[in-house]
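A lone chain, given as structure tokens: the form predicted on its own.
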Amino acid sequence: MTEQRPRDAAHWARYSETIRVPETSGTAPNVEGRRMVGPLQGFGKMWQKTYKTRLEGVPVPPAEVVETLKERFPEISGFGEGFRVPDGGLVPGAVALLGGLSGVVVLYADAESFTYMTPEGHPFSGWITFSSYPDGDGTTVAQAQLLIRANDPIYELMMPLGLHKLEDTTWQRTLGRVAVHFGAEGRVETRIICVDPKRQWRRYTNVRHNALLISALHAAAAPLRWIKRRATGTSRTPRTQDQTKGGTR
């Protein structure tokens, strides 16, 4: 018997134990190697985030809007160049890097939605989609909708002190530059709900995952090799062998 394939998988990343950015040669220690984490793999309370905008008076069909987001992501959302998109574009199992610190992989996309999902590390576990839809008077609606928990309890230390409100400003101020690029009006609607109160602390050793945590200890021990370095006579690159001359460069 032979199997089918679902008929969405071209929409979905392919299934990997861990995650490869073949672009990176080793620069992004936090993404490289490490696993896509769920709101279940989370420490935290769970919170579903929505915001949406209401495209008034604009006849732009949805499959516009969420390509246009792909497109301009680093722009629109403000990352910049900050939000580092591989060369292939979003598309399923892209690797996209956040601020030298952290990153995310699509999950899947589709004509009229796409969905992040995060690694161990970084701040959230959990997933975001963009999508946009005809609302029932035919107005087309762009959305950001989160499903998210504080990855271990660093982070979920951090949420009431900046974390809640640096997440909302930055997906209201997205969905926003998304109205004023369409030429609407750009008011954001926002909708947060705590979905499971309860933290996993079954989940603490997340921590060691840490992405802020690691690059701190990491920046801090920099004297330290470079001490190292001196004492032992080793070089950061490594020499290479000049096959053509024979000797070393």
Second form
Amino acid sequence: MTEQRPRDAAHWARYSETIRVPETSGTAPNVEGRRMVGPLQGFGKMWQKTYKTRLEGVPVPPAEVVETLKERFPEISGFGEGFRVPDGGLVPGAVALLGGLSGVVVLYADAESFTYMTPEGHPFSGWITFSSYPDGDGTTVAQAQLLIRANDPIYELMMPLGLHKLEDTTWQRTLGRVAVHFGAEGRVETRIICVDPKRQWRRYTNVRHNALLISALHAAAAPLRWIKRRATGTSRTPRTQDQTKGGTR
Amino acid sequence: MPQAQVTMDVRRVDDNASIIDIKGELTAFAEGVLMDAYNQASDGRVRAIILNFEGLEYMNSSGIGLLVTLLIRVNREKQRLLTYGLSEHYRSIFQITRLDDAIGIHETEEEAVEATNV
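Next, give the form predicted together with its partner chain, keeping in mind that what was shown is the form predicted on its own.
Zooming out: every chain and molecule, the one shown earlier first.
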């Protein structure tokens, strides 16, 4: 088959077996060396959540909406400095860290949309796509659409206990802020569909990557590590065990 | 909303399988076309749906999302979803999005049809 360079080639991240976070020296243990996971690899029910706002009366082109959201994502999303955008920005393949807990990889980015994909251990397994397009009457619409499952049984238990609501609040607030930024009213429409009500029980072992659990265990073991260092007279060294796990990009 | 820049023709291979020939762009706007094609393709006792990607010209992340929701529908109907005609680029996208975990990828139509009988 003759291979021509497709028009979308520059928009997609390149394939790599595991995620490599540049210049972190082991500060992203729940991301470095992990595999990316989509909605097919998670444990819980699959949800499609769509949040959108119409920028009524604002003559702003979709590309400008997406560019603004890319450039000011930490501020507009409300994650603030907890969302660490890499130096090169949110380009395909970039890894953004969420606090010390997890992160996301930019799977796809073009002028009118960009998509995050999650790593193993993140609460959700799936994709979040931000896009903008002209509606039937020419009004620009800003949209966030999630296609996600809870990654493991613990996160699935947390979904009705507040994780669902947290997700809804986060993206409703984000789109509200997008609307306000462009001077629109900021009413956000939410549509939630359970795409697959079945849980993927064979994926229960995903819990071994659970970022909350791993971080909690790491914190709980801190006194033991301190005692060991005192006993052996060694100094604290950064965690580097995941750095050699084969980032292939 | 912009119109879908895609056509999907359905061919019945035998009692077991139908092929959907995808030509053009697979984006969010292709949802109606894809679901109509699937409904047509799964008419009767069809146990396998084969997607022919030889005519695929463009796909974004929303297009990949459509394939996931299609896969869920296919699984719910206890059917199988297979593909052929993916270029190296689109194979790589199936890998990175991990769709290749769940959708059978084949080189040619003959191989895909043969796989429906396994």
